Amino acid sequence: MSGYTLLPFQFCRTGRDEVLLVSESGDFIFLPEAVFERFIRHELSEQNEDFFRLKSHLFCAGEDVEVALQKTAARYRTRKSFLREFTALHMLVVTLRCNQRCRYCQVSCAEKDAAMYDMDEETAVRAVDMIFRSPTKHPKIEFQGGEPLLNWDVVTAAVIHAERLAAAQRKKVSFVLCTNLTAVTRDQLEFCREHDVVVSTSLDGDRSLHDACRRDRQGRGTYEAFMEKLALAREVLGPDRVGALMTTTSFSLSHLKAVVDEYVRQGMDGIFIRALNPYGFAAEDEAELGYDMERFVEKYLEALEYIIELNKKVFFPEQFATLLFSRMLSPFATGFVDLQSPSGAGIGGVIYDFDGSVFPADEARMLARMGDRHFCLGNVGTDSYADIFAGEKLGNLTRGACLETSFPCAFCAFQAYCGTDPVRNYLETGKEVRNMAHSPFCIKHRGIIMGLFDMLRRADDMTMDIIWSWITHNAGLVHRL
């Protein structure tokens, strides 16, 4: 019997007499069933060559065991890295109205004129300066809404607040404004140029797949206003400061191609392939515009190989599966607020709605939206960035929603590379912790994890080339045909 010392990992077993392992800090490896069964019976020769390297991915080690637990400790805190910013993204609702009535939209946003659905300019102000207690040195503010535009005045004001702020803490603060588009004017679009404001809008496709969900008040398809409006953002702006996100239902499940040839079309620099949330008005139409999430892996990963094909052409990265195998392939933190350990809600990103109500997160608030303020930190006019960011309500959520402590995810060789949706569990189940296997998000992420790990078994250089790509931003890494 040989003298190594295992140290921690999971595994699980593919199907092709293989056994993949996945280390406490992410690093995985696939050895053959026999060679498995001999490393952990102790029986494996440590002049084999898939002991060195299994020692040298830290699955085990030598006399040097000290040595090799502080490597997988520093790994370990580099992949935990996120944490030491706390709340770094923070999303602002100036407004629950909008201009257009999305038949999948998660907040069941308001009619364009009804009236005290506002966020006003001190309660922004407010919402502003707790943003700037948080210790993240780059604050993200996302203005979203309803339809962010139609409060406009709000939007400027609390940009010119933040630069304020930032320029006297010496942070760097950068905004994003999410918009249908549809309603934006050029003096709007040259107050984002003046002040560095990205813009991210929604775009689901070509003309039928468009025009299927996202439309206006009176019923009518919006694909057409948007171009027009897509075009007049980008002379202004410039095409990398407008980003685009689609979302997939039942009419667009089986054309995910179709939806990637449009992105391609209008010039995108990429596309992240997003599942339907089930709430707001996504929930009332669940019947129509669900599908069972075993259908949605299958579908995305078809997509992702059309994708990898057309990168052998253009560079072109899917966003979701560029942030899986930055996890899967080296040890630094994404900042994906919905794949984190603990659950980045609240401590990753946090949103304050119109009134000043504040979330963990985004579906937090749709909830309430719905009639249950279950998750509600507090209020800026009323609480203290303590009261709400230290406080026992998002302590105990925070406590509660680590992979590492809850079964069966402590034992699942995806741990290292997957998070945990208290808001979603909530939803699903009336407890923010639960049981994860056969759930949506279990079978969503577990299902392209597994995809991902067969893509990267199978990949020859290229592919390789163009994963790197992707995780690098580097487009000159592929030679393309």
Contents of the next structure:
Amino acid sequence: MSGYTLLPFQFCRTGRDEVLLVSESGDFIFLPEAVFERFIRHELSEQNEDFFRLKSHLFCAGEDVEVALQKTAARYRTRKSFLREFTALHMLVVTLRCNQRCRYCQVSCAEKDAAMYDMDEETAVRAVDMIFRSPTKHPKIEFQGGEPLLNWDVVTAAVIHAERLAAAQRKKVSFVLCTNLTAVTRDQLEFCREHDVVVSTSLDGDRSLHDACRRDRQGRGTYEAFMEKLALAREVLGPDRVGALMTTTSFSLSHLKAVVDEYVRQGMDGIFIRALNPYGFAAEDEAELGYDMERFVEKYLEALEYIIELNKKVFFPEQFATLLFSRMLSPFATGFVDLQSPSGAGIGGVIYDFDGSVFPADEARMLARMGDRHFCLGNVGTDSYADIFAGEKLGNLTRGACLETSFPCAFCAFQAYCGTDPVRNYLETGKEVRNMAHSPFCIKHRGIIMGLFDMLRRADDMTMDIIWSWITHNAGLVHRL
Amino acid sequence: METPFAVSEDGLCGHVYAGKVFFSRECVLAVSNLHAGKYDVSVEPYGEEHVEITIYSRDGSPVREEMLRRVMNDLVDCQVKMDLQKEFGALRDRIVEYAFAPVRKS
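Now that you have shown the form predicted on its own, what about the form predicted together with the partner chain?
So here's everything in the complex, that chain up top.
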């Protein structure tokens, strides 16, 4: 028996007579099964080449255990550094009204003239005051809806108040306007330019795919109006200040390559292939819009292969893969509130509803729209910052939303890259903590992470350059054809 | 015992026999729980030396031998993970303690 000490890791079998080991800090290594068996029985020779790899990647230590633990701890702290900022993302729902009626709308948007669903200026100012109580030096304020353009005066009041507070407190605030763009005016875009507000919009694919779900209140497609306003937004703001997100439905699932082509054609700087969330209208219409998560994983990975090929000609990252590759290949925190442990709900991002109610996640607010206010943390009109952010409710939610302490995630090889979603758990089972095995969340993330590992194993130099160009956002890393 | 698993004659359930000498109570319950999201699972004593894990199909589709083989492999991996956890669990606690020590000081 050799005298080395095993350091903490998780493992899974790949099905190819290999075992994938992932360390506490997210470093990974593939070992032949026979070598793995010898390694865990302390029978691997310390002169073996695999032993050197294992030791250098901190899967084991010789006499220098203390040094190895300190190194692992430093990497672990870096990986969890998103906790240092506490709540950085603050989403303001300035109205539930919308000029569109998209088939998968997760918040069951209200009629365009339903003014009782507007946030008033006093509530917006109170929300901004609360945002600036957060310890983060870099608060990001996202204006959401409904369609935030329909309550424009409150958006501008919130931006101006936030800028004033940022200057007084020497913080760097950033703004994102989440809009379908179809109602935007030149004046509104000029305000965005003057106040450095980035626009995030939605594009589901070419005309037929976009119009399949993204419709106006009369049921007509919005592609044409969207394209017209996209051009205007780019003209006023510049192309790099307008980004788009897509939502995959059963209509687009088998046409993801066409969606990618449309994004390239429209000059988008990348794509985030997002699965459908089962809330609001999407939940009501799930039979027609939904799909099995296994199928989503299959189609996502096919599309990713296509995007990698595309990147041999043009820089065009897929954002979700970029996030996961970054977690797999670097020790840095990526700060994606939807996939963190502890969950980012409340401590990474928080949402202020039109009436001042505060929720730990957009999905929790959507749940409230569906009639269940289980996750409501308080209200900016009646509760203090401490009541909401240091209260029992958020504390309990966060304590229960750690992969490291919940089964089977505590034993999962992909723990270092994954996260939890207590709101989704609650929606699907009535409990914030659930057995994640066979859940759509687990099927999706496990399937995609396994697919990415498979891609890394097969990757040639060009593919690795492409992946690193995504992680570092440096298009020049790839010598293109 | 020739094989540690068997499909019932009607194909609607399968049995896995876990030797107590190899698998802990925690391991058997953890693996049963792992599959309880998709199947109905029961755990019963089977003689002095074994525990019987029975897996019932929920939708009437047959339980295949491949599935039982997977449960058996899950048992093996789960027990290895639990043994490893005993070996380096204290080190994991120290890593977390070291990682957050600067925060505790501030």
